[in-house]
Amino acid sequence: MAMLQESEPLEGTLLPEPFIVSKVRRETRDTFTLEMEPLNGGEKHFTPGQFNMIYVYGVGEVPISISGDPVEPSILKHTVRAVGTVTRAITSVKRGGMLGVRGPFGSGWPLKEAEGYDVVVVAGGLGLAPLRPAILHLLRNRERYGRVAILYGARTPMDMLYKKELERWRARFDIDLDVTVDHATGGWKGNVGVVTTLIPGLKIDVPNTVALVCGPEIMMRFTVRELNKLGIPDERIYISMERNMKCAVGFCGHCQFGPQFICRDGPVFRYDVIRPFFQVREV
């Protein structure tokens, strides 16, 4: 079992810091984006792709990817879907309420390594939230990358995250943005089908492309398959996972994935590193 190094301080790993909720925005019927600021001031620097453990006093804590802008470390943003006891408690906190935060933890998206490459971002459902900081970085540093393509799939138009932001991204001439829904409702006139149906139409330099993928595991499995068909090897595909994390520091072993610990070695993995275990349902 993994152990903390003696030089690592306890604060920031096991002890939550108090944060005040400054804004709550409803994204969908059951999903909210919370903006939080440290009670005692300061900043929370993070790398796109990392996560925090969000603690509700008297209820418990859960891992949530950071969905804010990395150049705004004084404000934490987390997009949370109310699906369990803790996440329902988090999304019920009003402006001025308090939450505990541990982190940030984990690995980030390979944005430095991807410089000079075309970048494909594939998000499914809530998977757009962990990818949002990476997208903001790509757009802010657009000259460092080749073509940038963003593919986003949601169950219905009502389940789409960041609708206004998606419209701003769509209006840009220096990226390609395609959005699709599994089921068209409310007069939807866009693409209909799972997000993988958008991959064959990508206009990229395949031998020089890096892919960033996040969504439900079955969606990521089929996305990798389609990217492989296009010619993108596993070594240039990165996925983000967040399942079963409890302690965030490799103590408890709940998130062990083969020889890896998702909280310590992930949540972002190069696909070839975890491919043998990703295909095994029992792992």
Second form
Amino acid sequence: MAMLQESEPLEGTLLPEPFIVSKVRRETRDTFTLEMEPLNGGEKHFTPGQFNMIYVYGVGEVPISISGDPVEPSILKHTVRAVGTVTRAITSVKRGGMLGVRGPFGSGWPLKEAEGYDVVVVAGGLGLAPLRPAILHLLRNRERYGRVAILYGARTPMDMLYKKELERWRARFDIDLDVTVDHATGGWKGNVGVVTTLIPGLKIDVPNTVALVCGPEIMMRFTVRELNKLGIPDERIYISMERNMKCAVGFCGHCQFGPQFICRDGPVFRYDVIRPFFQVREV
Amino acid sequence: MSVQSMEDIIREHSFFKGLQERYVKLLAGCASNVRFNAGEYIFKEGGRADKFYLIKSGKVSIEIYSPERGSIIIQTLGEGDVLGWSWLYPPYRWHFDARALELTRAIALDAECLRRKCEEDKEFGYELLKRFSQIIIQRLQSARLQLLDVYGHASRE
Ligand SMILES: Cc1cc2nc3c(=O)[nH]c(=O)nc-3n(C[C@H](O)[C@H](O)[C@H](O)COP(=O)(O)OP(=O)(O)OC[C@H]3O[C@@H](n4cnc5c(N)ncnc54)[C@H](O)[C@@H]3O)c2cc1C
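Same protein, different condition: the form predicted alone was shown, now please give the form predicted together with its partner chain.
Below: every chain and molecule of the assembly, starting with the one above.
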């Protein structure tokens, strides 16, 4: 079990740090991106893939992935879907409101290890949020990677996150971005079908490809199968597990997943490591 | 620039990967090049399913029309995909509409010609059915995933 080092500061790890919400952008019907700045100044450095515990004073605390740009540590960004008590409270906070933040916690995407490889990013729904910092890193350091392909699936065109940014990414000549939705009417000119249907068409060098996958678990299971079919082994597939957790520092065991704690060892896991536990129904 | 023969195109299409040479020749005998402009219907629900298509480039939507909701896109297909299997099973009628979303080039395979050849050469028929059943399974699986609404959130249902 992970032990806190005695020298670790409590604020930010066990005690929430106060942050002021500086901007709120509506992404979809129920999902918002919040920009926050530390009340006491300073920066929050993080690795793409990591998450923070976001605390709403008097309501509760939940893990939320960091969706901001890793080279802009002075602005903390989180994309939150309102699903229950705490997330609804977070998304109701207006500009100038205050939230508590503990973190960052957890493992990140293997961006260093993926250097020299082709990189396939597969995101489903809200799963694009924790992948956004990784994508920004890939784009900023484009020359360090082979081909970069991003596949994004959403329920409908209205449910897509970061629409303007997706358009900008699509316009780039040095990456392949393909978006697909489950349902669309006549006005939609893009793909229709689940995101797994885009995998066979990937133009990549399969033996030299690393895949980063995030989305609902069913989508990740089917994505892994399809990537395997293409010839990408589990050892080069990374997924982010977003099952629920409480303490975020490996104390409480709430997020224990076999021998792994999602908060401490994850949320990003290499698929061959997490595979035996991936289909466990309860944690 | 060298012009590819019909046999080359069929041989290189992922759907026919590894197909025996004599079958490639059989298929080429039933094939023709076609193109559809953006917005053009390739076939419509209820029409005679007398062809199937290997998409070379472009994008095609499979749609179903409802008077209340207009055309609903069920799926899109692109380069390397196969369009249409209603030609395989009686009553040989299309179940959906197919429309080119952008300029689309394809190889059309004549269904009657192929059905005849399948009857004459059962091994060829079996080979073709094996390949089509793979596509049908894939489409069934993705339709199930679409129905599951995998990106939704449990609490919303
Ligand atoms: C590492 C990690 C990163 C995450 N990143 C994000 C993010 O970037 N943006 C975001 O909006 N959410 C993210 N989540 C999910 C978020 O933490 C939950 O939605 C939140 O805890 C729900 O709390 P609540 O009080 O709003 O809802 P509750 O009232 O606790 O629950 C409402 C409903 O949501 C379900 N639920 C709760 N937590 C989860 C979960 N983790 N996965 C699936 N269903 C759940 C419950 O079963 C219930 O049906 C992340 C979770 C983890 C573990």
